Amino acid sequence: MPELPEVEVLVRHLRPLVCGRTIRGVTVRRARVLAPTSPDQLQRSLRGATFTGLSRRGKYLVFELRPPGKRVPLILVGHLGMTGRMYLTPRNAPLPKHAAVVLNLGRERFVYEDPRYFGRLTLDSRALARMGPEPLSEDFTSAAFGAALTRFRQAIKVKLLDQALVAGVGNIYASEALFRARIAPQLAARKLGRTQVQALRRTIREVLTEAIRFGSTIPLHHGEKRSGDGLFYFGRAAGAADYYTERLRVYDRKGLPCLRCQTPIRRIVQAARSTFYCPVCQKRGANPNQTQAKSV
């Protein structure tokens, strides 16, 4: 599933094509992603409207747009879910079979395509108020974090999904930000050290702030034939490196030598999730207020 810095990547991408553009039409293929919105209520809405700005929070991508002769902006919220893509491509190339909203924008359109339809491209932003400080903000402080990992028994790994707690962080940088900071999956939240979580809070940033600049050097193909490298977007040009495996220090990788200490990585399933981690680096019963945290 796409996480934090993948749709950041997508957000600067997408950002300079959609804005100042407007809206002639919208088409509604898979009703089932707009939920509550009806296609009717966005088809209403859209038409006409023009883009003026698009950011992140969390996982999700927040579109505002003006409304022809209203001064009141308009939010379209959307989420990538596991498969989801959104990329303009020419008024005239044919629209992919799992096309779920197509909006016309003149020369081109704008396609989310989504062949599982668990993403959501909606007027409901009710989701967004219920999220935690943006990981890469100010406000995300290991003060704060700290207080709030206090009040749960939860481990640790499974804790870092809640999107209540931390905006954006999902499974696979989880797993990286406590290898980073040689901390134990399986420890409990609320059994962190002062230490431990301002280190864990450091390699939090350090992994995502890592994953957005290596991804943003990648291509991206949108709208083209799929690569195959199994990135839900991102296209891989002919010689380029291949990002994906040289940045990942222990997710999906079972078995293989930690790149610390040689011993062999583990896989544990959490929150019927899979966790990847170094069972040396990352003892369970480590002391929190000597626990140091070293990259590699």
Second form
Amino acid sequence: MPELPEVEVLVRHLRPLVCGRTIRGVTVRRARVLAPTSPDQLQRSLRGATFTGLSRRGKYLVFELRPPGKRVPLILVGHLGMTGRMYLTPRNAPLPKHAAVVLNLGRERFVYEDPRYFGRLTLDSRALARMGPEPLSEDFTSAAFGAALTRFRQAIKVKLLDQALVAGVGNIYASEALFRARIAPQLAARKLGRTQVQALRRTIREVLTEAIRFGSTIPLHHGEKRSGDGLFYFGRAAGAADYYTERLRVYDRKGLPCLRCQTPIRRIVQAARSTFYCPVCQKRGANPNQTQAKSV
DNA sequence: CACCATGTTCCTTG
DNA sequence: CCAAGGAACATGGT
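If the one shown is the form predicted on its own, what is the structure of the form predicted together with the DNA?
What follows is the entire complex, opening with the chain shown before.
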């Protein structure tokens, strides 16, 4: 589930549910998601602490807590990896098979589950310091974006996944933003023209903003659809509603006609990740400075 | 069995 | 410092 929009929707959903709640106990079932924090350390820090805030940075969830009897806030950092979920359930509800960490909140429990255990729930907040600008904030200017891009000869698609360049863009929205900006994914980052940089900045924001708006209309409570929390399903996932895939114009559409020109969409592999694009609409040709970019 | 998967990090080699 | 490739993490879906 995790790219910036999914995390944003989750944060908005979770914030009012956790704020004000006090942690009575901590159960760690998979220590690796805490590292380098130890289970013992997490338990000592969180027991008795009260949630005072929840925000997002890139794809990270940032929980703020007030430890018992203290004034200095405590930061708990979460990440969903590829398959993580975080939600509240009644105390007596059965735990999912891959529950990694469970926080006892009294009547309810906060569950972080993750079948692949790629995600995190830790006191180690160093990852936040390495983040680039928030794409939806004022900090994300095309001047700064363009200047940063000139330092790399790597393909633009690969650089879009670099969280130090811009925070929160993942594999799906990288392809989507490039398609809308009509930029070939193979184009070296430093080769983007000014117009292309501006277009890409705009389509990144567009794609993320639309996804957030769209996601916010999705039922956020578990129990409704299937497999727990009905937040964002993707593609062929169980119970996947195509409301998600309908939003995607190129991702996972290999061989299907481009929505602009009918040319079959291609799939290539870059840095060991799938990239989808239209070979006609997204040209790597000369004159990148002249490239016009409009959304389809 | 094979291949694929929304992510990040670390490692090697150049 | 950068590039490119790979592997690792671990599980599930098709």
